[in-house]
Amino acid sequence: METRDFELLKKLSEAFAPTGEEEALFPMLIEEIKPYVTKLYMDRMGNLIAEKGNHPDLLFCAHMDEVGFMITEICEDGSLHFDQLGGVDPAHLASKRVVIGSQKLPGVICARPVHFSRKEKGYTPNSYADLTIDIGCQSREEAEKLVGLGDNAVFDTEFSYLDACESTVKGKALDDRLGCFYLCRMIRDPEIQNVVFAFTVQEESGLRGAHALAESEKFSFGVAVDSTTASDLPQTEGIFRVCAQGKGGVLSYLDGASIYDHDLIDRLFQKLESEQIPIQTKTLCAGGNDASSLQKAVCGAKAFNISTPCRYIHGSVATARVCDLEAMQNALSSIYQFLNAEKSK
């Protein structure tokens, strides 16, 4: 990966932008794309929208927000109760590092010590009521000087290569800062014109930004660019592997929120395979993405999703293969060419 692209993805991954608080991404995205776009604006929902060319009617979108937490109570001993923003399994949160607020106050998620919980047969932290965040304070009064109710938190994870060969990256919020990264690279491409690029908000809390976008913009085709769960691990077999790293992007026929146009997806597979661009589909479908909101819009545009296979998304750190990142970028360029031809028919 070129140094410029690595640094951009690092900035995007490490930014503090939980669902509902995406503002930290605006300056870096605007700086990256402004020289290449015809029009750049923000709608009332908070989506950042960039247009290239005249009368664009193709849409590519990626969501800016990441899963996180909201502080719901400051306890007498200075610890913090919290709840989730987006789907995060509480069973995997103990001892994870977080930062709170735009000032990035450090904290550690704490649960009952494992030495004692072992004595309670089958005990694991299975609800947010079992967890608190430790910020090192000894009283409510001390904590209230640093944090307030409603403050948000995200995982504290450095973005970097995972291996010496630089074949895999790791970081938080790869769902969906990878999608934002691809859109930035598409916007820089002079061959790509007459497209609306949207960086959407609040995908993790109900696809809200995409819904507002779909009701206010009209387009022929809508492509939601996201990340999806690769469970290609030693302990999983068959359909439960879902998709695999190293095999390119994931083009879905359906998911938990949408059924996509079968003929369109078939023809996209044929085009990508004819160009020897790695592509795969899911063996087990769940969840949803912004394509659902695009599909349900009044204009009834054809919409679909393509995703990067990532391990451990919605956790404190996820991984992605660099070869899959390049395959996704190539696939998106090919999809643009295909849709540009389709809309003129």
Contents of the next structure:
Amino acid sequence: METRDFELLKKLSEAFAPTGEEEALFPMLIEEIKPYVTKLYMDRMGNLIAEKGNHPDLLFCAHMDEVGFMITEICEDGSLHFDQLGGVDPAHLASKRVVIGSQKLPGVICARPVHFSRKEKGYTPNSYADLTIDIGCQSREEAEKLVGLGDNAVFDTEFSYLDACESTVKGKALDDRLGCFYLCRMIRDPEIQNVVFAFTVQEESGLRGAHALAESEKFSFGVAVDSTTASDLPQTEGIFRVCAQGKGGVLSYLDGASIYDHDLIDRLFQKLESEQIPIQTKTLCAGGNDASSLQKAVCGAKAFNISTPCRYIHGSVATARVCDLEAMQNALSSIYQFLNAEKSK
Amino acid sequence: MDTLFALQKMQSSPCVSGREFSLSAFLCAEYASGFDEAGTDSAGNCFFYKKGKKENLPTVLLEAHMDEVGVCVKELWEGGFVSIEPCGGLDTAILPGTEFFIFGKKTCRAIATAKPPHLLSAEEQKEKLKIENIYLDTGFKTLEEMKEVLSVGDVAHYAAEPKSLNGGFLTARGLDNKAGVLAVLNAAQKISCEKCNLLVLLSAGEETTSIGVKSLCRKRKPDFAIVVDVGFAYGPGLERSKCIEMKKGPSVSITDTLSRKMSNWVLDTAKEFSLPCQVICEPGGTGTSATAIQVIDGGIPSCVISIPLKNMHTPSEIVYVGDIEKTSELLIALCEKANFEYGEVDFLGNTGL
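Okay, that one was the form predicted on its own. Can I see the form predicted together with the partner chain too?
Entire complex below, previous chain first.
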């Protein structure tokens, strides 16, 4: 990966932007794309919308927000009760590092040690009620000087290459900072004109930013660029692998929230395969993405989704293959050409 | 007007979620004075509008839902029994022995009933009562007699008169969200409209579909919305982090699904006017009208202000009258400032977005 791109992705991945509090990404994105756009604004929902050209009819969106936590109670002993923002499985959270608030106050998620697990009752996974965040405070008064009720937290994870060959990256919030990253590069690309790019909010809270966007913007085609679960792990067989890393972007025919235009997806596959751009579909229909909200646009848009195959999304650290990032970027350029041709039909 | 008296007047009109027409007609007639516009619509809403004292002022929506939970008649049985379907979220555990009014051709009394505990099998005792196993006993001797008055689709709500308790507390059915309606109406009459146009919406269908806010907000497009509802007051067996406290004024919700900036604005304004305002954290959403309003038409920034309430969705909800009054004062303060920056932000400095 070029250093400039690596640095951009690192900055995006490490930013503090849990769902409902996405402002931290604004200065980074604006700095990156401002020279290339004709219109750049935040709507009343908080979505960042960038236009290239006049009256664009194509929309590409990626969500800015990531999963995280909200502090819901500051306890007598200085520990913090918290709950999830978006979906994070509490079973594996004990001992994970977090940072709280845009000031990035460090904390550790604590639970009772494994030695004290209730053997007689069998194993019960931790729920949020069993977990607290320790920020090193001994009393409520002390803790209240550092955090407030309703402050948010995200995983404290460094973005870097995973392997010495630099073929895989690891970091938090690859869902969906990868999408933001592709959109930034599309905006830089002089070949791509007359497009609206939307960086949406509150995807993890129920596809809400894209919902508000779809009620106000007019477009004929909408593409939600997101990340999806690659479950290509040992001892996982058949459809349960969902999709695999190293095989390019994932175009789905349906998921937990949408059914897409079968014919359109078929023709996209044909085009991408004819151009030797790696592309795959997925074999389990779970979850949803912003395409579901785009499909319900007041103007009646055709919407679909293309995602990067990531492992371990919604956890403290996810991975993506560099070759998939390139395949995704190429697929998006190709999809842009395809939709332009489709429009003039 | 005395809170208890106002509540008694309001509660003489039934308003089970989805059937709010008689209450919306009553409210529209009773509270129209002082507004430039008063109306009802086909969704069942009642709304009022007061124009601001200047041009180009933002339109602030003050919303409280007027509907309450209840049940709907599903089937008529021999022996004067009817089976029911909930309208909104009811706790089946409290139903046996609870009295109802069914709104048929005439208003009928009824008592909810289920198999007595003595007769339940050991297995049945472990399970939560299902709504299918609960009947309303209307006392009619025959099916024919009952059919003269009642039919499938009639709605019913708890039969429970509002009553004052010791120390400024009040108990009644449907205080979720008549407490909010009272707070909004009291405030609206005192708001000067120097800084905003005021749109008041007493909405229909919040307990079931949010149909009221969805239709009216798309039509009237307010610039930002203040939703007034009730919140869980802390009591035995409850989690502190999910509750607010009685006698400490209203709360504002901090949540990922609404405008955080607006929640902060509410807190700042409360501080400026020395008004009490608690904080409740609701990751994942607030379960109020604001959820629907926030995402309408490019976003209508919304916040939720809650009045602490005990025994939610039961015949004997409890509020502290002082909390309703403090809520009104906060609403007035917010509307007199109306300085929340709600608009689109242009990062290129172009005009005419």
